[in-house]
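There is one chain below, alone, in structure tokens, taken in the form predicted on its own.
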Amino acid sequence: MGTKQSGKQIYKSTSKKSDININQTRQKSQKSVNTPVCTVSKKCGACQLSNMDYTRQLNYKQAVVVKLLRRFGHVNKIIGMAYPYHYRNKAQYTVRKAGNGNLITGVYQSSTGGIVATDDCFINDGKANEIARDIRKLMISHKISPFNPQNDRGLIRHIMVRKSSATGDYMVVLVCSSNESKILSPLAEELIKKHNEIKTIVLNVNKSSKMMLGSLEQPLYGNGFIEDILCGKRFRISSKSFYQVNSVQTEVLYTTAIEYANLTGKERVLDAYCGVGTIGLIASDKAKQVVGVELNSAAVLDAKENSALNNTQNTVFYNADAAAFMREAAEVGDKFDVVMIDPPRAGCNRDFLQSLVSLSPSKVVYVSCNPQTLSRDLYFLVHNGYKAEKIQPIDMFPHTNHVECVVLMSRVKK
């Protein structure tokens, strides 16, 4: 996808969902969409490119990824969305009492430890939004406070609600100083009565204020997850699971990236930093085998879950760093098709890319959110034997300056 120039190419969903044509996503995601209109951009500093129209963010963001990795190779047009608008499928507010006693949820601002009050971000899911407003004024009529940082008093710190975007369920976290189930009980159930999508509540209990949410929680309504499906398969969705928040744009870079690997059934793919198992777990339906690597343990246990829910035979995860896991495939000679990559922003260091080396796979997929720590990562690669075949960026977080890219590196043949 996306290696046409003529605007013939289709983009084929594995979901159950119509396909979807990249050509008449990027035409209508090109068009000026002036609205809505935020209100508190300047104070907020989320939405760094809010104060441009669409077209000229895509544009800014083509001209990024052409600077940084055009001397690997040719740079696809950017993939952009059709309404880049209410996308979030996880929003996360902070609850504070304003000075003039009222409860504001908001944006956190770490530079200066305040709240950007915000009933109707629009980048999060509206649904989104308009629970957490409805949590607010459950909180005064329970009254229930929150959460103040100065003197350790109140109890609500944060709310997070997470959405399936293919049910339409809804999951709501109410992370609190302490555990006070019974006080928030009453709450739940109103929130309930006024909103049955939502599915579960759940209880996270943080005494410290470093970290969104903490170790300890209980589910105060529902089971403590829901369930979504991407690209055909279902995944199962907890209050600290990683989970790509823009469902639409993910289905993109998901089926890119497997297009992209070419699998015809023979090969044995090692997917690294496999998290919960996502694109692993969408590849597997094309490969002899697909192994998941993950240092996270609680990210390890969400794909074996993911996998025995879609009833997957071809798979295993293991809890291991994924370099150490490679240069030991390397040294006993155990093979791999494919080395399928999504690193996190600081993106891969000098162990895994020479351990990855070592390896020797015929085929490389990265996806990566930066592209400044890509270019660095290519030039490695490249300079250690292999080269770039194909690079598309895909715009994942509209009005930030935020970027994703697939990148299929293939081995140079000696």
Contents of the next structure:
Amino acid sequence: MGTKQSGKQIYKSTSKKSDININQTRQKSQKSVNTPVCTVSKKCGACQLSNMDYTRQLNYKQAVVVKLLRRFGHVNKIIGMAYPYHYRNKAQYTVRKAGNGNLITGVYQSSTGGIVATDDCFINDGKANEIARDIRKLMISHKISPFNPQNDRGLIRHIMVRKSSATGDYMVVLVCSSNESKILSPLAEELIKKHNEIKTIVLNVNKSSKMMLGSLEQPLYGNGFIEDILCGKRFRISSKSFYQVNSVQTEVLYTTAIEYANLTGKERVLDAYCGVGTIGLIASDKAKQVVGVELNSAAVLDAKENSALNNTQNTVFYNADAAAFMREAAEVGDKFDVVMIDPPRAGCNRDFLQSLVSLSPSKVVYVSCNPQTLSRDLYFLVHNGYKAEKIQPIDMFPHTNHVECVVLMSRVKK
Ligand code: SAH
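Other form of same protein, the form predicted together with S-adenosyl-L-homocysteine (SAH), not the form predicted on its own:
Let's see the whole complex now, leading with the same chain.
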């Protein structure tokens, strides 16, 4: 993505109301609700576009995608949200004692090394903000100290709250510097009395500060996971599962990708970079077989679990590097009719793309969270026998400068 400054320049030259397409069919319109305002956007920095109204943001994102991808074909109007606030189903808060002695929960600010309080964050779920505030109050009444990185003392480092948008169930993860379940259990008990929507509370032990979550954990309440439903399939979410954070737009994204694949029930589909198997499992009803490949072994276990949860018989998931998997598949002459790709921001490497071309599926559906690397990868594919049929930008992350795209590529020669 471009910087805010370059975005403004692009916006000025291309802003048109007709460039946007608001997703009202899949979401209750909440326009009657007041538009929330963020008072800490400059200090926090997570929402790079919060100074633009939402229509301008969408036009800006449309312009970014058009600039990068129009050489491959027509770019459809971006699909935005009817109510682009409080859309995140995962909220993370760092807990610290401020200079004045008050307890604060918020985001780390690298320039000052301090924490910016995000009590009213307008992209986090409102209930998650409320739960974080209540945990803070309970920490005070139970005399539980926040972690202090200066002297390595104190217990609670972070709070993570995850929500199942389909069921309204919540999971709370207390990330702590040591395993003090006895100290935390009374707090957990009071928290669930106050919030009966919380179905599980997990104690995660993180002794070093580098990553947010540590490896050791134990449920303080409930079984350590919640379940969500996306496009009619059930998915298990545990503290560490990768799961798209905007449930409303994820349904739009997956539905678009699967529509583009135009499955008839006869196809063998590869879901590359499959995460916990979401796209593949949703596509599996319309395919003969779905093969998923994913580098993260925990995500592959979740994908298998999710497959069992949905009683899916025609899916198989492999734990492997996608490029190595593709190379081997190409070498042994494996056949896929459709390859769906959803790589991280870095996109696909040359090895992957070369193997994809030699596997030669008739359709490639590319889901991308980075239009720059998408543009690079499409360039390779259009010079190796494919053409772009459809390009659809989707706003998964309102107020930030990120934009997602789905592209349908079809093979033009064999
Ligand atoms: N399709 C999933 C996940 C997309 S995120 C969803 O919509 O939820 C991208 C995924 O690619 C992550 O799960 C990440 O672990 C995985 N990944 C990253 N590098 C990879 C590689 N080299 N080979 C296979 N998977 C990889």
